[in-house]
Every structure is written in structure tokens, then in C-alpha cells.
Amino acid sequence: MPEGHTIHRAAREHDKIFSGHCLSVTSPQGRFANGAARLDGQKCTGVEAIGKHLIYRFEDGSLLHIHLGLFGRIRKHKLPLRPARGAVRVRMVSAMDAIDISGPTICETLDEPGLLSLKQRIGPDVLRVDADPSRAYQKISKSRRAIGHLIMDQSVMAGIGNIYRTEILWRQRVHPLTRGRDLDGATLERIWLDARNLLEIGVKRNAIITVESEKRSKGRYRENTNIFGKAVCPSCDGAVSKLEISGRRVYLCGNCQVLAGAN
């Protein structure tokens, strides 16, 4: 599932070549053909991004939503275009630019108050400017489960997936283990803070980089990490560890990621 982050950067880049212009909108695929007949033809008005979920507003007041999922992808075109590949749900396209998103979770129509239904349903987005951080820290100092589950809940605090959660952890020295209640108020903030500096990095790099010196590795995807995925931490020389939260993997290191309140 694509990282907050990657989401951010299509919002923006997305806003960039259509807002303001009218879009032709087809579902290649068929299973949005409704949706996409009610928006043909409309001009767009704006895109954002509310933690992992795309937000494309349109003249009349309707609002696509796409959330990707697992296994959504979006595809970019230049003019002219080639018949749609694979199942495209929906195609949306202006005088010189074109989208394919295909496999999307969610791909729907909202109003006004669906919006703002969603937006009380997930968590503060750490990437946008009128997030309140407060809701995320009520709601992981009352909870006894671990920080390591509640940074990836997206109702608690939205935006951050796996690998941001190992490597956000590991620079603010906490356990993923720790239970939320056992964190006090300055460390969610060094969390929250570091959290929107590295998602924010991502979204200029266009890749996950949590080291200092900004620069993406030359692998496939262009990740430079500290721990996650590595056998030796950065900091101490001594052995990252593996265990599972929420279904997935985490890494840390257990000589500077000392579980605190364990009793």
C-alpha cells in the first residue's frame, strides 16, 4: 500500500495539471461507469489528499474518492492517448494530460457531508497544514496497545505505513512494543514531528529517506533507510531485530530501543 507520502505527491501533482480545467471521465473497466458519467465533462477545481485517500473536487460540488489500497496503481499519460491497458476503473483526462487509476480499494462519489465523514473517521494527517496533532495524542496516551500498532491505525494518525514506522521509531529511541499510555507528551511530539519531516522529504524525493544526508539509494525503489530491512544498526553496531505488528514486520534496535512500561 502506498505511504502517505505517495499519496501527498499525486494530490499535488495531480492538482497541478487539472485544476481548472474540464476533464473527460470514463471507466475503461466498466464498474464506475455511473460515477464517471456523472463527472464527464465537469471542469475540476482542486485535488488533496487526506492521509492515504485522494480527494479530486469538481464544479457542481462532487467529490471522486479513490483510496488505492493493496493494489491500486496510477499511471500518468501524455496526449495522445492509447486505448486504456489492464482494468483501468477509472480515466480521467484534459487538453494535455491523462490519469489511469486501476485496482483502487475505493473509487466513489461523495458530497459535502460523505467528506466530512470520512475526515472525522481518519486520524490527523501528518502532512497537512491544518492538522490537529492533539487528536492523535489523546487517543494514543489513553490506549494500552502499542505504539508500534497505533502509528500505522489510520483513525489515530494518518499517513504513515510500515517502513516509516520502523525508521520513525527507531529515531525517536522507542520500543514499538511501548503501549501508548506509557509515552508522555514530549515524546508523541518528537514522533509527529519527525513523522511530517520525513514525509515531507518523501514527497520532494518522491522515495522513503530517513537518513540525514537526503539522498536516495540507487535500488529499485530508491529507499535509504537506517534499519529497516537491515541486519546491524547505524547508531550502536548491534543487531536489528524482527517482530510482527498488525500483520506486518517491523525492525528495531534493542540496545537504543529500550521497552519502557513493560510492567
Second form
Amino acid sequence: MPEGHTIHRAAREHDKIFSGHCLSVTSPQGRFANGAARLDGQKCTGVEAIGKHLIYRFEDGSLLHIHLGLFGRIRKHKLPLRPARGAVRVRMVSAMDAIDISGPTICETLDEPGLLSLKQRIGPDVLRVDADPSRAYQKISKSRRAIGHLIMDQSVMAGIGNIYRTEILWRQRVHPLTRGRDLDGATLERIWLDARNLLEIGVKRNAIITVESEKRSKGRYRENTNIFGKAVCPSCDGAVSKLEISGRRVYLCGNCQVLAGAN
DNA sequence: AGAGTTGTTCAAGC
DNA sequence: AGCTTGAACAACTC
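Same protein, different form: I have the form predicted alone, so give me the form predicted in complex with the DNA.
Following is the full complex, with the preceding chain placed first.
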């Protein structure tokens, strides 16, 4: 489920509803919720997203570290609560609100040094105001690997997942197989800014929306993309082709996206 | 029912 | 060293 926007949206929402409140923290399915018992009954002091990682802080200094992986989900519930449905690993309940977390690949308590090492191995996060994109630009311009790989590599820059990768490169007319070192600084900056722009829209809308003029459909959240999962390029009407990069599918338009520096 | 998936890490081999 | 590949894991949808 999650690209970076999902996690940042959750962090903002959970910070609002949980900060300053005592939480009941339980682990209905036991497995995985390493250290959860120690958090039970404590006051939450803040929630933060770092790339696709979520950090909940508690008053005794404990940190709960969550990564949803490919299948993890967070569901918000109304009180009174019903018993957890499905494989819920952690449930957090305040006087007003509750969430269930299912399927995380990481669910553990962390100390400050652990958080520091997490922050150090993650690249600048496009959704964080304290991000330093030049760290990403430097890595990319030294690499001969495909830009389609690099922008989704969380140690290069954090937040982009498989759908945004396709959409950003199409919007910026960059061929996903272009080597990092063959892209100029201006292009890298366009990629960064577009990523931030799109993910921020994702946070607000709770959906991946990458098309320019979207009619605000009432009711349901709906994903709306240009070429991800599409057969025809909306810009030139040419056929969309498919590639695999970093083991995941990438869509591209061979007319619109230029392979720079091929030689 | 079985394949597919908005992710990541690790190990082994080149 | 850097890059690639494959496996493992997770929970749900169609």
C-alpha cells in the first residue's frame, strides 16, 4: 500500500489525534510487536515520518518504529472498538481514537541511537522540510545506475515508490534507463520538486494523483495516473511500453521520454 | 484459487 | 566495490 505520502499522511493525522494522550498499546496477534507491552498506558508525545518509516514517541523516551512494507496497512476506527479483524500486529487506542496496524515488515521499539542510524541510512525525504536534496543529487550524478532505480532507492532519496517513479519520470520527460551521471542538475531539481509536489498532493488527497487538471470527484478517493498501468500515452497517443527496473514494473513512452547521454 | 502487488533486506556471485 | 539476481516476508484483492 504505502508510498511516502501514505506514511506522512498517517504521521500528521496520528500526531494530531494522539499527541498528549495516553495510549493503550496492544498486540492482538503477539508476533512482531517487539516491546509493545512497555508502551502500554504511556502518553504519546509525537509522531513523525522519515521516508516510509513511522516513529511514535512516548513519554519515557521509547520509540515505536513501523515500516509497512508492501502489504502493511493502517486502519482508523471509531470507538467503541470491535475486536481486531485479520492479522493486526499493533493496536493503539486513546480516549477518542484508535488505529490498527496490520502486516508491517518492521514493528519494533527503538532507542535514540537506533533512530539516528535509521536517519543516517535513509536519503533526504522529499516530504520533509529539513531535507537536503543536494545529498541525493550528489549520489545520482556519480552513479551509472538507471535513474529509474535511483529515485526509488530509499538510501538515495526517500518517499518515492513504484507508481510515483513511473509518473514523475514521464512528467519530466526523462527515460527511466538514463544513467544518473548523464542527468544535469536542472533535471535533477525538476525531478525532486515534482516528487515533492506530487507526494504532497497525495498526502492531501489520500490517493496517488499525478494528472494536472483533475476534477475533484466527490466521495471516493481514486487513484489517477498518466501512464502507470496504461496502454496509451496521454501526451502523444503513442503506445506505452513496459520495463522492469529494480524488480518492479516501469511504464514509459518512448516518444516523450528521452534517453539522455546514450553512447 | 492463483496471480499480482503503492517494499525492503540479505546473501551470493560476477 | 559496485552491481545484479533471487529469495524471503507480509496481507489482501480480483
